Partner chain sequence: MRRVVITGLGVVTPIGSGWRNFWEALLAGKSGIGPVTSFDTSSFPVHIGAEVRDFVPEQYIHRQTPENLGRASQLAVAAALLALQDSEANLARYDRHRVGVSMGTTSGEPLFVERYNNIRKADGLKAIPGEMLPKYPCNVIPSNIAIEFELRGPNLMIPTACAAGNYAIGYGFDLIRAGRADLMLAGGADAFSRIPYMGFARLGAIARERCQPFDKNRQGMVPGEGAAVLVLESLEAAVRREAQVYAEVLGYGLSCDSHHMTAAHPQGDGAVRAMAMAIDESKVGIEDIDYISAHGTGTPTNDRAESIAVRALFGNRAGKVPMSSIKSMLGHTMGAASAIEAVACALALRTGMIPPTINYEEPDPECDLDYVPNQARETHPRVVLNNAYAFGGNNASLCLARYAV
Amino acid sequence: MHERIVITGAGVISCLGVGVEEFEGSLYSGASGVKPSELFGEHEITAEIRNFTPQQWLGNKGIRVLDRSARLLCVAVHQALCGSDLRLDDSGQGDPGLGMICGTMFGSLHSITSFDWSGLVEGPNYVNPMEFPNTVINSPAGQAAIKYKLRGINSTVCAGLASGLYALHCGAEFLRFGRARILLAGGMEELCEESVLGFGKSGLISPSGSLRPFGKNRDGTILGEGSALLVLEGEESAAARHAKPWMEISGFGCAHDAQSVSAFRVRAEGATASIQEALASAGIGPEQIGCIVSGASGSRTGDEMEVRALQNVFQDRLGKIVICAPKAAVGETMGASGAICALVAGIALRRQATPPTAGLMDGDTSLLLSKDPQPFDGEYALVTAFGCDGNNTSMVLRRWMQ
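Can you give just this one chain, in the form predicted on its own?
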């Protein structure tokens, strides 16, 4: 029998705030971070982190070499360690049993393109070698490990919009295999000119500037940024250090059904299979799911695919399951989105109520979404993260019960 993998803490930074308490308060109040951009001009609508000053958490030492991605991840690491009583002594050597699995879609995209552009325009002899480390996709995870002396496993998972959930699953498996004692697992993504331009050129951004997951008149997504890390450890490890678990990872499923690099497969074979696999690995049936935390982002075809997958699995019961779509408030945070949704699911299980879906209009969808918190009674939550590249992931989380 596999050891139970529990979640004993979390760290988060998003447009809704820094730290679980501030994030939760903003989320359940119905707030939204989707606003005119300060980084790219008011003509762009984003869910960016405004007035980002990481020095208040990270200090000034060594921060100059960290780009925006690394800073976002380091703030989440800081919050997770402090909130889980894992903060290390600066004079110590670090814990070889403490590591990190970080999911990301692009990594430090701005650093990569800036370095490459400098080499193309000015020539390879004029690039700044000090900037090269930030172009490696696992640089943020490496920088965070150095800063916080995380001497255990350090891996970066790149699987598009599914990266965050994949990272959580990988972390749970490493713990079950005895490869680590405690892991910080989740996702990170920065918002930069290159990602805004790329998504815009692909026709994925909402031209109306609104983000309406599952909405009848949805016309695209709005980009966001942030980082969320959950503290994963075995049940015995948590008990040994007197840590109180929030929830446990009960099941995970994944399936790939790519037909294009930028088009969802509306028939939803892969999305359906991932949900079914997650339920089977958790050892439960569809009737035991108390709530669904959806990865819907306002995509015309992506949301349609998710509805079809949910209908395939839950059938007539779907109309009775409370659902929330956090991306309505935090935007499409890409590689961080699955981890943020998993954090929302954990909070919902603890409160036995899902948060509002920001900006929801009456009659916008037949699903059981609401612009107010929705109470439910259940031990299990389903989290989904489906990508247009064919990566489909689902995770079942269970409220902690001895």
Second form
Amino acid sequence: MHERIVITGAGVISCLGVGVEEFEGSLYSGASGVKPSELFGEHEITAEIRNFTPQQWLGNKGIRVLDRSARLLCVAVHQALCGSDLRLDDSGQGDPGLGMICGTMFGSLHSITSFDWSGLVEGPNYVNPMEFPNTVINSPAGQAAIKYKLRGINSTVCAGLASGLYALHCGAEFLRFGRARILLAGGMEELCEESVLGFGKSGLISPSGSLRPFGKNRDGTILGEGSALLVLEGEESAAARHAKPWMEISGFGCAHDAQSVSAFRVRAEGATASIQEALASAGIGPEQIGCIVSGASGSRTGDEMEVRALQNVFQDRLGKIVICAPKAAVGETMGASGAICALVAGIALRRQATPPTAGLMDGDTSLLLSKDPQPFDGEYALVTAFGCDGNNTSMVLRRWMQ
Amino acid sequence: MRRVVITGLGVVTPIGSGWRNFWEALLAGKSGIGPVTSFDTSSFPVHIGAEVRDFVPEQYIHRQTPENLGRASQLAVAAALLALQDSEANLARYDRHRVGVSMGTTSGEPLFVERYNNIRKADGLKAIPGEMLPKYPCNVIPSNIAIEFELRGPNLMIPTACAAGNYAIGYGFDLIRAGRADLMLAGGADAFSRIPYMGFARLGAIARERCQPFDKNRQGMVPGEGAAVLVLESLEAAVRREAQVYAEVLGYGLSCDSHHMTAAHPQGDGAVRAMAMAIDESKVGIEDIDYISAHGTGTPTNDRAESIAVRALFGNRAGKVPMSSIKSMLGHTMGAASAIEAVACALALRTGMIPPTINYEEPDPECDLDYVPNQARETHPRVVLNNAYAFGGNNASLCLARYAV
Amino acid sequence: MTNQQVTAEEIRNAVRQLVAEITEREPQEVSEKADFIEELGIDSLMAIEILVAVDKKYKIEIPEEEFGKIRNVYDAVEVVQRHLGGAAKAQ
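Okay, that is the form predicted on its own; can I get the form predicted together with the partner chain now?
Next comes the full complex, and the chain you just saw is listed first.
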């Protein structure tokens, strides 16, 4: 139960590029994927994946039945396997010890809505049976398992914006309980007309079209999309296959505010408790945190809640800890965001520098934010993922040391 | 690691709500299947379903406005209330940060998608109201339970389709076992929706008249709805507060066929591995299993593959272990199914009775096990296995045992 | 296009195109007698997809039981023709 859970690889696709190298390069250059939309018309501002041509990684065969969510997840799986020497040839029987845990907020919302729409408009006899499997929320994970012969545990988890961190936590627990040898864990979310419309109507999107985490004049978020998966395994498994760990999952904390499914709890009890629990389960104090990778997304109340939670935990030291908010560059990727932030934390720990918070202009001066990379000297990174549905999660990652 | 026990049961099902009504109906072989009333089925080739009728959300939901919740959340909150009342756990005595919720579902709150499309068709996209989206993501189900009872601990939805209930109970079990939570409400919920109904109807998977799992002439499954919540806590805590213990959770197993999105692996590859993992983790042997709650949907392929899988794992013992499908009575309640079946397993362990597979008339040479045809049976099982399989090739088996002081 | 004007050749081309799309092949790779299951790898889900598409295109309703007996493009053309009222002329 006490085995150290290490991360030996990652796969990522986002508006900042495909694969860790490209993602890291764009992120540290201060680039942002927040732009007028090509998918939904220029009046919408999104952080979408442009000219998405998954065929270059997935091939042409079998791609027809994969919807956008499944394609995003499959590209992340492909990248993760390639980058970890786990690539299986197509003739292989698959590995019953290799599994996946995918965090998502909506699943394939577009497939679900389109399937229902076709039945409503054309009649139930004319729905396409091939599209029916895509209406279950675990469909992307199931499709990826078929394509890459992942025969071990296969799970999908949903905790709103906290889905990605929950998936990593569940993965670590499964490994500790001996239920799998290697797990691809993280998150995935697609952009679709339904989420763009729904978020727009709900008043959560920035009317000024800018995503300014912790900004004084922030006015909402910008939706993004993508998928990030981390390769999780026990220390022994990594050693046995000579895989070089990159970081380890040291601690996790979660708390629900139990107040509302649509409003942040500005008093931040849950968010504070989740950070405290993450630190406690890592066995460290707040003074040992070298950097913070925040899930702040430009929400007026959400970012306010996050600042309060960080102040509650770090108190006077908060202004001395470097902090970054990657959503400024990748947008609000919902179910994928926690995993993307965890990946950023891993990169930051390795480089000993946080990436820029893209386009930072009017950031909260009580926080050590910057539009440039910020060096730090530390072993531990804190990742936060808080949602307006009351779910709050925090994770402590540690730079790998024997 | 701590031993984990079930100390409260709550169900809202097509054959009755509250475990006493439910259990009485199950042992009597009562069917909850009838003509669909939620929507017009005149353009469908089939017309039956297993709906929860006469459900009055106001009876169960007090801290929130019932009409603000989707139907799956309403069913889930009701099941959670029944389970908490049944457990007699006094929440005031708990650290709320250590009381959590873990739920499973297939479709989450699909009625919001239906409403979205209805509005779009009638009045166009401009008419979509702003408050709809936040109520839709499937994790609102456990969130609404947390809000209703002020539970601040871990809160997760595991939407692994028709195996989701077992996954969610497994996660709750893990949290209690590892000492990360003191009390977990775990289960599953799904609302009756035209979306899966259209899909299963188009696949020709829905039976026209009744659900006959494992029968030679079985025609298919019957979509249903419902919710179940189980209260999980450590044995130590249960003993300390002198709680009634229905059963002990011994372990579970998960696997993936990675074979086909909708069809089971023909040799039951993943199903065998999930059962074997559950038995192994539970530190019991195949010879100890004395009842199997089958996934048993009533489709020709599922029931054949499940029978093959059980035979492959149990060998000569296969035909001697009774295995029934309560979906013959409840229909397929989707993400709630395996949670409802786990409740039935706990009650079988507690009462000594096992529920039947009803509508069983003609044996199928390809399904040659003991399906407990038509009559409940008194067998006093000690260790039982609860099987669940899902789209995406997700398999989950849960192992429960009688708890004797 | 009315039903009367649909020729067997048109149906054959349409079905081939459909089968090609669903099995991710070029239409010329789908021969008229190639077995749906054995040679083209069409599973039950794909078969229903073909059925729905054909029903939709020709505004007919082929019962599943009948469609289940179809083994290849040749059979499919015949069944579609029959449901169009036998009006289409055989080649």
